[in-house]
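Single chain ahead, written as structure tokens, the form predicted alone.
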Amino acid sequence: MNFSEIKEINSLGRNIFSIRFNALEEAMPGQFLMIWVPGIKEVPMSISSMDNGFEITFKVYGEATKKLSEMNVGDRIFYRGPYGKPYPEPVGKTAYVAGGTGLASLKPLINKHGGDVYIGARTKDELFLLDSNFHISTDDGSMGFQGNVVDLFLSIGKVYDTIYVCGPEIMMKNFYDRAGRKYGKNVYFSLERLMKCGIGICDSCSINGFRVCRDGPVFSYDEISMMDEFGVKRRTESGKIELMIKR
């Protein structure tokens, strides 16, 4: 377990803040952290910067989320990592298609790369990390294209020599139905799932075998066409597998 000083802390939208602080470790993009909340418990962040240290970008959901936005600049900040699998370096021309807070995972990459980004939220009050020339689809179309953001790179039609997804899984589903099959070995997923440990010991976060934390969380479009519970089924905390959706 390591520590450091919180260097910055800012809100980002309705619920959304990031947290910058000081560190020696070498990270990669789409690689991700567990950020340990005292008293309560451990949490998986991805890295959204790693300049000048390590940013966290995440939205309050929870408890854990909730104490980390409450903290201060000079507090500490617990965490391991950073862990999983990385993004590949894209080929030709590229594409990055977020949802949510999936934008954080996709940032270190697209500040290095450069290309189309494509991001989606509720409402306006959800983004962030803006960039003027961002592709933004809004559910309620307070701003941008109305609608979600798979609704929006379709309808904008561009071709593409790689492209990256991060977001709600349903959303990742609903680009690997509608548009995966077109790029096939050219798409790449990286996929959020409850973790404990972070390192391949539990299981927790596994799905058809795959194991996010140590298999991912970046896979390719081959590897998620092997998962049938993909955008489908979920493990919660006891390890009982549900349904995304209810029926």
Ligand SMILES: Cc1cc2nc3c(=O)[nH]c(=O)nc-3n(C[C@H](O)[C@H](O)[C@H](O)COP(=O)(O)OP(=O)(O)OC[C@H]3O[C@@H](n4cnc5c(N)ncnc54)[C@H](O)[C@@H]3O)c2cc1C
Second form
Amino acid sequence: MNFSEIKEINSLGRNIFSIRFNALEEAMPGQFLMIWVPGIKEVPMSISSMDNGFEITFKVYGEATKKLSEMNVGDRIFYRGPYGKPYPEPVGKTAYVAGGTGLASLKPLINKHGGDVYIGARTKDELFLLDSNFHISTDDGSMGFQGNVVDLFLSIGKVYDTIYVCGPEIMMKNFYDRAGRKYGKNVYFSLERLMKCGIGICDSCSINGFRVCRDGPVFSYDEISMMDEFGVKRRTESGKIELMIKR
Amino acid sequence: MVSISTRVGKRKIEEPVMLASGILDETSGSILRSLESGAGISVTKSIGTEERKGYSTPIVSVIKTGMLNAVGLANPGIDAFLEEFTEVEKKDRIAVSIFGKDSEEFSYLAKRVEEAGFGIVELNLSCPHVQGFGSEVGQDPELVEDIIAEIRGKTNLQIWAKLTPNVTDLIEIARAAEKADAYVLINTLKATGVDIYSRNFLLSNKIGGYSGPGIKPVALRAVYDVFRETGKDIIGVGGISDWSDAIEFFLLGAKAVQVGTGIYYEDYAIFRKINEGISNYLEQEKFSSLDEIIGLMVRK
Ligand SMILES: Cc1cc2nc3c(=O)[nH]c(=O)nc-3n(C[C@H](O)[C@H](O)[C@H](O)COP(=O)(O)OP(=O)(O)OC[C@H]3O[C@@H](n4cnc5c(N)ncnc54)[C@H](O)[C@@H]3O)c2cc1C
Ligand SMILES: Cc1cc2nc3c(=O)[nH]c(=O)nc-3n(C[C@H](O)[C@H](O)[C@H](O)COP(=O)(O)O)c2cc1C
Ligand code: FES
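Please supply the corresponding structure for the form predicted together with the named molecule (the preceding block corresponds to the form predicted alone).
Then the entire complex follows, led off by the chain already shown.
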């Protein structure tokens, strides 16, 4: 377990925060950390920047993220990692399709390589790290295109050589079904699944024999095509398989 | 290639390296992946009568000499487990690990496992960190004897009894488990660890099980003692991370081995690497089969 002093903490939107801290480890875009909030729990978080220490960007969902959002500059943050396979380098014209906090995982890649960014959220207040060039969608129409980010991507209809997708699994499945085959080989998806160990031994993040923490979190279109549970079924904390609620 | 096939109880096993219970074996996809990676048999995560969420994170911590874990017997419960595994192929190479609090629960689970088409149960009499289960059951010789007799009476399953090293007299427990077809030795050692900067325990449950390279000498001693005293079939487990570790277990009497924490270091490739290493060793040392070295140092 490592720890470091928090250098910066920012509020980016409704219940969305970023924390920056010093780190000596090397990391690549797409990798994640296990952030430990002692006395509460340990949670996986994408590294949203790896220049000048590490940065994480998160939305407050429950106890762990709430406690993180209340931390102060100078407090200690505990973590292990980085873990997981990074995004491959882009080739040619590149697009990034993000849902909600999925943008955090794509941010280092966007900053390094540029390209077109499509970002969707439920409502305006949940959008963050915006840039005037981004294509924006909101479910309620409070900003940008009204609808989901896959609808937005398809409505613009531009053609790309490499596409990175990160967001809720249902949204990624939607992208896979409607745009995946057209782009095939050069589409990469970054998955989020319940994780306990983060190091590939407990099986809680597995999807059709692929461990999101060690074989992923980034998977190619071809790998995703081998996962019939993708966007359909998930595992609860006990390991029980269940249908994802809404489609 | 020298044959590395072995036999445990009534079961012939082509590759003597198995996947240990609790590591990458909760989901059917992962079980199949280990079998395709060269595990002779894969043992499932321990399954109980009811669904259990397990402990909250952190559930594992990598330490200098291995790993601490307190997963807390997370499992979907026998109904959901069987529902998922009913359609799975290669059932003959899957051993189902079960845990319960008494002989009634154990024999109920064993019957369900048999009805679903499996042939081997591994009894978790040894998990060190859950109240009322595992090693708490496995420390009581009468209860152990009772559990095995019940399962023996009610099923035709091959019974593997996984014992805890966390007892003063392992031989006493082994004798109580004598009606099993094989012993599995050992489960993790009861242990803990501290993060000195947050001044917290490394595991949310505080107490957990110690596995990995650091426990190999303890596991070897357990195999040696129990083989010498009982001569029964033993599956050795604890700290195996390469083929030479496995050979040590064979020489002291193990008929097969299991690998758990080793997967953290070597990933799925560990099964093929160990299988090949065993075969090369036998050839170089001029043995004609694995059988020849099993218990070699004890028989002398
Ligand atoms: C590889 C990986 C990378 C991740 N990266 C990020 C990241 O960069 N930023 C980030 O904000 N989160 C990220 N997550 C998700 C993050 O781990 C969870 O937000 C965190 O575990 C929540 O913990 P908590 O204790 O605050 O909430 P909990 O108490 O665990 O959850 C409270 C409630 O919110 C729901 N919930 C929790 N997380 C999510 C979610 N992600 N989406 C929808 N509902 C949720 C739960 O189901 C529950 O109902 C990542 C997850 C993975 C697997
Ligand atoms: C994360 C983890 C979970 C485990 N879960 C179980 C379990 O559910 N049932 C069981 O009988 N043993 C369980 N064990 C013990 C292992 O099967 C094995 O006996 C022990 O780890 C020693 O072997 P190793 O050093 O190769 O890991 C678990 C071990 C680990 C590390
Ligand atoms: S979180 Fe444990 S295997 Fe991925």
